[in-house]
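Only one chain comes next, encoded as structure tokens, the form predicted on its own.
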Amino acid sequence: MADLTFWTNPMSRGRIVRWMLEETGAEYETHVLGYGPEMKSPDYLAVNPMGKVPAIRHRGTVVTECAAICAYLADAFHEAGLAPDPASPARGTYYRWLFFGAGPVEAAVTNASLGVKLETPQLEGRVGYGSMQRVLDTLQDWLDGREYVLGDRFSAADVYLGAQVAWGLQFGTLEERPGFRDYAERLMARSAAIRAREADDALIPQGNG
């Protein structure tokens, strides 16, 4: 058994984890699962009872959920420099924006794509993100004048949040805002991001099988 195993489908959020894995430089074994029976097989449900990808197993520990996997890998392969030192004040900023992507951005974009409308301030108060407008304004204000979430330092927070921004712009689920396009293009031009895309694109026929 490999020290690091990755379960994915090339047309899933597993693309985020593939990018993160490439950023770490770690060696890993990939298992591609098709949607449907393969993801609901007893063998895979023993890994992730949700029956969805991605998931990783590292030295016997299973981690699911993209943001959690990114945070885990940044710490497990700390030599790659993808997270601030735990004692650094920047660690709080890193966590803040990593989980801003996993929480408010993900929820707001999903609800908008499903046509969910919050008609009153009372309803906005019942969801964690408040409103799409608030999410976009907050993200735009933070990225303004910054190369990365942590300023001039790339981190795992950029992998997760950057993937959300890039996909949102690509599929029209995220409004164009000043700085969003430049941020996404800067991240997608990284060599690890290019390797990850090429690897996943080559596996699309297998994932559809």
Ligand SMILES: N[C@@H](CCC(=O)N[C@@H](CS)C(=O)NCC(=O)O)C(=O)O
Second form
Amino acid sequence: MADLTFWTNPMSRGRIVRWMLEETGAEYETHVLGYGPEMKSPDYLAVNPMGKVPAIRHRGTVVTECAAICAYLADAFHEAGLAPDPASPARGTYYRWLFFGAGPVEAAVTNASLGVKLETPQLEGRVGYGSMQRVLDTLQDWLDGREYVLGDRFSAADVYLGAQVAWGLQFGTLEERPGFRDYAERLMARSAAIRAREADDALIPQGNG
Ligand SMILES: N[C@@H](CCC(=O)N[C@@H](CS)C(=O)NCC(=O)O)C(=O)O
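Switch from the form predicted on its own, shown above, to the form predicted together with this ligand and output its structure.
Starting with the chain above, the whole complex follows.
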């Protein structure tokens, strides 16, 4: 059994995790799963009962959910410097934006892309993201004057949040706001992001199988 195994499809959120894996510099073994029967096979359901990618297994422990995988890998490979010290105040900021990406941003973008609309403004109090407008304003204000979520320091929070912003802009599911494109381009120009993109692009024919 490989020390670090990665299950993905090249046209999936697995691209976030591959980028994160490349940032850590760790060696890993990739298993590409096609959508449909391969992801729902008994073998893979034993790894992730959701039948979804991505997933990793490291030293026998399975981790699913992109944001959790990013946070886990940052700690497991702490020498890569992708997460602030657990006892530092920056750790709070890091968690805050990592989960802002996994919660409000992801839900708001998914609902918008599916055409889900809140019937009345009162419902904003019941959905975790409130409104897309509020999510975008909050993110825009935070990124204003900052190179990364933590200021001048890149972290795993930028991998997760940055992927949401970059792909949202690319697929038109996220509104253009001042700072968003610069942030996305800065991140996507990183050598690990480029390596990950090239590796996944090369696997696209296999992922269709
Ligand atoms: N919450 C999960 C979402 C995973 C997810 O929805 N993956 C999609 C691809 S992007 C998938 O595997 N879909 C196949 C299916 O549900 O059958 C995460 O953050 O990793």
